[in-house]
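Just the one chain here, laid out as structure tokens, in the form predicted alone.
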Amino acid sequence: MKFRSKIIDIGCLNHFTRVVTTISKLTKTCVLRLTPDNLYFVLSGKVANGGVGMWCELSQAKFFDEFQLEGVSVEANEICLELAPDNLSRALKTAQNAKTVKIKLTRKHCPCLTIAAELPTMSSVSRVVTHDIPVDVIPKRLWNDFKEPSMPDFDVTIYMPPLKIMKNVVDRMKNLSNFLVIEANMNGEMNLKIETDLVSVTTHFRDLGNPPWAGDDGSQAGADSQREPETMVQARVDVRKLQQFLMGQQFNPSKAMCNIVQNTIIHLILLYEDVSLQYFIPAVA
């Protein structure tokens, strides 16, 4: 297995750093899946047990000036690594003014992602700062656990309000209860609700719009013939998990969508040009 890459463009470096920093605020450990065309940050297999799931996809050509990969075999030309994204984020932050940043898979005392940043100097002598980030190489037999998750058969899909506004609302609601109800319909309406024995608070969002999302059979997603567009679909979630997602955003997405499966799951999607981030929050009883 071999992997080496280089980033020269400072804008690409800053953008990649923001993406990794976002991931680091969502999870302490995740899987970095490397393919010839894309990079994926994956957190899977925990939604059924009450945890969250994540799938972040990046096009390598949009970030890297050089990208060379030799996977475990010709047929399986991929590499899967488990790492702490916070370590990668901190290494990249020290290289924000670098002339070039090289990232490669090395083996020292253990397998590592080595970040080598060539920093500008006042003399002709180059100054290189190197970070070795420990990783665990995931064997091929476990790769199926880190494939793209199937799209939920959701009941409602809706565009989200501005994330900063939603974050401010959720931050205040967190002080009232540990759980929050998200409900929405196919008429562009979303409500955030807190209901306890002592207080009932609802924040209303209107005219958000509903994405024209087709299902696998070509039918309109969320278009249940038994449900009127005004009928609300809801899921009750741990407010801290939703707050963590909103606090972690380091870039402004071009589109933000929320899919709801009645009393089952909240599926959040952020799209930003060359980045797609999916986040799964299970409902609680």
The other form holds:
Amino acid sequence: MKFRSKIIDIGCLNHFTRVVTTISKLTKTCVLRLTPDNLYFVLSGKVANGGVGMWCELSQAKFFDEFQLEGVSVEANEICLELAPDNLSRALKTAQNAKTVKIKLTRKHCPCLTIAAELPTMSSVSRVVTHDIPVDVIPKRLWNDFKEPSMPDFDVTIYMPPLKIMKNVVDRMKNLSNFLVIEANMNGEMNLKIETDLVSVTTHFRDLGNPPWAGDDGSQAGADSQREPETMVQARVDVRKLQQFLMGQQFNPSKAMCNIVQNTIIHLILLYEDVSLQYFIPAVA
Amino acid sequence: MDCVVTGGNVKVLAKAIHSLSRIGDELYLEPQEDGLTLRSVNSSRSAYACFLFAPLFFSRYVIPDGHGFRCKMAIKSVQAVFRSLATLEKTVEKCHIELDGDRNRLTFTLHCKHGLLKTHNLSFQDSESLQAVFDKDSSTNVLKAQPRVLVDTVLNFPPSLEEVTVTVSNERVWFRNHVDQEAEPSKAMLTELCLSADEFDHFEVRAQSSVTFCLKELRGLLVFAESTGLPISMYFAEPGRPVVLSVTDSVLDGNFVLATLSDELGVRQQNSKRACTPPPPTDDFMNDELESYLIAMDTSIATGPSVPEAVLAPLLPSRAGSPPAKPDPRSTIHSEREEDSMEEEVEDLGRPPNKKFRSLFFGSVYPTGSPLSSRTMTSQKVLASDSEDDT
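Please supply the corresponding structure for the form predicted in complex with the partner chain (the preceding block corresponds to the form predicted alone).
All chains and molecules follow, beginning with the one already shown.
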């Protein structure tokens, strides 16, 4: 099992740092899955995580100038590590003006992901800072927990309003209730609702548009046509989980989408060039 | 006492007070012939800082005749005088410090633009002299660097980090985060930064060593050094003996004396790795006798003339009522704890928990038959827990 990689381009480094920082805002620990082509940050939707799931996919070629990986075996050419993304984010932040950043798997006092940054100095010798982030290597038999989640068979899919606006609304609603109802229809409308004994608040968004999801057979998947476009589909979620998702955003996604399965789950998708982030928040009764 | 500070020196004075506030809660002020001294010490006496502003620093410097006047006051109230450093620089033209003997107040008057006067009357307590005696010349290792170099170094460590380990070899310096045994080693991120000797203005290493000290005070001094642009010199010898950080200018002199973790602790931890029975505590000095001894030392120094800088002892006057230092119960825990040593250094793993620095303060004993006649005293390391608040 070997892994070493290198980032030279400062733009790539900044971008990678923003992605990792976003992840670190969403979860304390997650799994980093490394394959020859991609990196994945995974949080499986277990009860321990409050049912929240995350799947973030990055194409390594877009970020790394060098990427060498030797997986567990020839057939399973992958490495799965559990780590605290906050450590990784902190380490990368100290390397923002580095000449090169190397990320490699090392064995120190325990298995570590070592970030070594070469920092510029006034003198001829550059300064080297290394951060050893302890990781747990996940054995192959447990890998099944960290497979890409399947797309839920959603009832509604919709583009999200600008995340900053949505965040402002949710931040205020959080003061009123612990639960928020998110509802949307296939007519480009989304509502965020709070309902308590004392007050009902609803924020309406219109003309958001509905993304076309082409199924394997070319027909539109999910959101089947029996449903009237105006019919609202809703899910009641823990407002803190939604807030956490909105708060952590460090990159401006080119597309932000939300899929809702009636009273079951909301599935949030952010796309930005070569990064995709999916986030699952289960509905509560 | 009657002092006037003008122009940019007001900010220098303000920065000095701010960096002293990182050390302790009280400011000891003593006007002397050779200048005004401002001092502070932390509650566990593991950190001491002193600034001396020469008479030339002031545009007027008059000190009381006869008996030496000295006082202490809450550092917060002095900080309040110089609260906003940004506006201070723009608006304050002159700062007048005057002792109002009749009302027992120390008056700080800020002369601002447009004839605005801000007067702060601060009450104070009489105090004895707070004088740590330390010897920079006996340090085997001296490093001098521009503040920027150290600021950039410290930035690599998380703000929550409490202690840092500095290791020197002939041409390199390593900064590492010090992690406590009590934390789980597999959870802590280890950061290591290596600087080459080229980055230092002066690099003198006569003995390779590794010392661990608190980062908080260093950060405090860095704020001062960065704003004044003064290089920082670092004097140290071996673990357990204090590290002295100093800044010097023609009109001012600042020294920060910080305790370092005792090597004995580290060695014991390493040796007794996985040992079931911890070795009996060897330090007999961690008990009442030493404490009473220290107090005796204090008064002798405070009342006597200036003592040759030979011992390494931040000393605090009039602490008769303070609780005695007890053997640190954690040291036993430490030796029992399984611990992986990393590389060849006395490197501790794990994350610092939310406890305070287990500090050392430096007692002093007269060695029997010391070969050095000039140095009458040498240091003795004593463990004292910070949590035993002795104010």
